[in-house]
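Encoded as structure tokens, the following chain is the form predicted on its own, with no partner shown.
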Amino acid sequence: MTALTLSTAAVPGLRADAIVIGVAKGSAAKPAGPVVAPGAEAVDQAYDGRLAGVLETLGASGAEGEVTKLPAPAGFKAPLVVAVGLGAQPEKDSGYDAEALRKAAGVAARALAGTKKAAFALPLADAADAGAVAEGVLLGAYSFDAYKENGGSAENGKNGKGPLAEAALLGGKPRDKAYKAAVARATAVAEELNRARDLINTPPNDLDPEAFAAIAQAAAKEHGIKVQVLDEKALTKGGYGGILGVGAGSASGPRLVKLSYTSSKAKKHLALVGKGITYDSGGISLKPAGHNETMKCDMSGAAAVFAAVVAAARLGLEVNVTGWLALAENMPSGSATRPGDVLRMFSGKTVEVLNTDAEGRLVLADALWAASQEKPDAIVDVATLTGAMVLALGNRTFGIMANDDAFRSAVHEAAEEAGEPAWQMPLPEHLRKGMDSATADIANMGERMGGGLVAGLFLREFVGEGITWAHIDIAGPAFNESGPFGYTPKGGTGSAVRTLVRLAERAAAGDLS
């Protein structure tokens, strides 16, 4: 990971591989191409105030995502200035968005990749500026090599090279409270979710259920998170007859885990709910050719939920946070659940199989009434649910549903607030319908049209009464497979830990609405 210093030196003299700053566009007002941001006013003046104009020569823009290098000036330590795109300037006294900031220490901090140190010379106009831009140098800094014979990765680390070792953030205020304490959240976060991704990019041979539960165990012991892991015959005794239906075509059993932060001044008791299928093949329905490929990454719900927990435990917040970690492996085998075999889940509710490659549904309802019994102020559930929410909402964007309009948006504040795109859902009743079963209580598929709605409309089925809940669908941005983009890798996201970070940070301020 890598290092984050603050500091207040001196930009000439500062000993660097490179110094950073951040270029913007210029308004129409003033098409005079673009504009060097505040921070890298020492760089300016060592180019005679002709900064911009060199970068307008070199092709630069200010727009988002764009790099562009050049020699450091006469006298400078650091041997070369890397100007990135900050995209539009911003309205006067108004200052750069966060996720601007973020978006361009992430481009930054890739395209340094090899680097031993650079020196981030963004515009810093208080304490939570600084922690976008540790955030987005730890996330774009990102790297998954463990595989590589030579420890490199040619996607995330320019040709093969380790990611950057030392960031310093000049401007920061390495004695003031506010910028350590935004900089402390930042690597806790980042951190949390840079492991998030380490594990959606294991392969699914290495990271089965029994797996991933020993991991969670780990981390539990480190960070003072009691921990309960449920496995087959617990599971059997217990009724889970979601979690066990889906991994019985698999070698390797199902696991259901059970993560408890708690605060001696909580006021809110927050519980997350994550989809864990390590590997899904679609089961008896199995997957075409050409869906199979990435489907270790169908376990980012229960990866985001389970680096949200460790999270809030590392930040010491001041709400009680259960994370459900629903683990299993969906395979084809004679032991196998077939469609049209009826499931008695642990509600005690039937659910007629239709198709057994719906079946993150049926783990998150054992584990939705599981947490149901503790009567928490609120339930957020995470999963890469359904192809039908990136036909709706793209690759980038995750959908929200809940049983009550308030919760919804404040969950997408949260979304909003921690820079991920989201979109909120309706839940038409008129879809329920669909799911009747002559043969269960309901049916785990519904109508084609609005598949992601219907999934949700069937989790509302195993939520407590009188229990707030949100369905978060992170089908799309879950698993990134173009390249690399801000402070975005190639493969796991880690996308909606923010969100639940953030969420558990409202919680603890008596707000959940």
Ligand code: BES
Contents of the next structure:
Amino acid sequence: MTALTLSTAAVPGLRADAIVIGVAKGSAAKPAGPVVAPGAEAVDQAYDGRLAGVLETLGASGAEGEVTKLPAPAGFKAPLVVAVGLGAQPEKDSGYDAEALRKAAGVAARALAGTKKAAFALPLADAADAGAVAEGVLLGAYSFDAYKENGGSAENGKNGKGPLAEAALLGGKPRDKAYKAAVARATAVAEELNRARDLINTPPNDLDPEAFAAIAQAAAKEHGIKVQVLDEKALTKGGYGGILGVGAGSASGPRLVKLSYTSSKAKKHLALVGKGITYDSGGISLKPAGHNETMKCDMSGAAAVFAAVVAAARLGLEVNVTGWLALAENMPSGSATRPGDVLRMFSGKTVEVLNTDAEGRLVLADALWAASQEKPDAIVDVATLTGAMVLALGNRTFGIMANDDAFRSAVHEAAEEAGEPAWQMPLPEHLRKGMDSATADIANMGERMGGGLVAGLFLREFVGEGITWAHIDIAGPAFNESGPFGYTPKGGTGSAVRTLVRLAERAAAGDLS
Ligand code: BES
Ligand code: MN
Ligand code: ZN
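Return one more block: the form predicted in complex with the ligand, after the form predicted on its own shown previously.
Starting with the chain above, the whole complex follows.
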């Protein structure tokens, strides 16, 4: 991954392949074209104060996502200046918002793929801004080329572009505790988030439940996290009928992974549950062609939970965080669960499986009940659960449901603080009866309308009495099928990781609602 440092180097003499500066849209008051953002003063001076005009001549407007490359002025050691759009100029006296900085840094880092070293001279008003730029650089520079024969970085002898190797953040305070902490936090979160992206992007023939569990085990060991893996035998012994039922059709058996990060100073216990379907074919209720090509992403919830627990450990947060990864492959075969089968779940409830493609709620049900046994202060599950949520909120926003209004708002706030688009959704009681089953306690399908909320209502049945719970449906934002934008690449995005880390931080501060 890109190496990141805080630097006080002066720009003209700085040895780098490029200097990144910010450019904003002129305000309505003076519609004078693009405005050079703070941080780029030395660069502007070298252009005799005419940089804004030069940028305008080149067609720059300062719009978000815009990249303008220009040769560096005489006397500069770096050959290239990259001006990246920050969008609207902030109101007087308020700085650029963290998300604008994150996005701009991400766009610039991606535009510099294949470059060795870039210096970022973006507007940093405080340590939090330095953290945002660091996060944007590390997330935006991400690329997945493990499977490209000629991809990868020039360094390892391959001829693809490879990510930006080194980034220096200028204008920060390398000796200031707050700045150092902000960059360290951004580095830990971004590294774990990028690891989640790698897991999501890994083809399903190489990442089955066993392989995922082994990766979680190794990472847990490295970071002092307690780990327990239930294999098929242990799941059978324990009565995990939901996870076993979903995994029954696959040649690769299911797993339930429990990751326990504990802090001696913890006052709260947060449990995180992730849907980890390493491939969702739909099972006997097979998905048609056109709907299964990206279903390697159906373990994105488990990847997010895994990343968040490891990040919490690396940050030494003063909170106990337990992660539950419900891992299975949903395949059709002679041993697969059929529509019409009844499963006896870990909670003791029976579920009539009417559609084997509604498998996520079955594995989550067992993991939610397992998590509930420890009576945590709150449980949050994350899942690529329903196509209905994608229809409702689109490809970039996740939906939040909960059995507690204040907690649902807290999760939404955490998402906003992290820079993740999110929206609160209801759990309308009248939709529950659609899941009544003639044979079992409940069916795994209900009304088609409001399908995302129906799934949420199903999950609610498997949360222990009196336990605060929220459900995050990331089916839309988990996997980006179109082009990259901001600091989000094509493919696995790492959706919800940063929200979960923020929630753990809030819990550490004693504040879960
Ligand atoms: N993994 C899918 C949901 C999904 C859809 C994720 C699109 C990402 C993108 C889930 O298991 C599923 O198939 N859900 C069904 C449920 C239905 C059968 C009740 C759906 O949403 O169609
Ligand atoms: Mn499915
Ligand atoms: Zn699924």
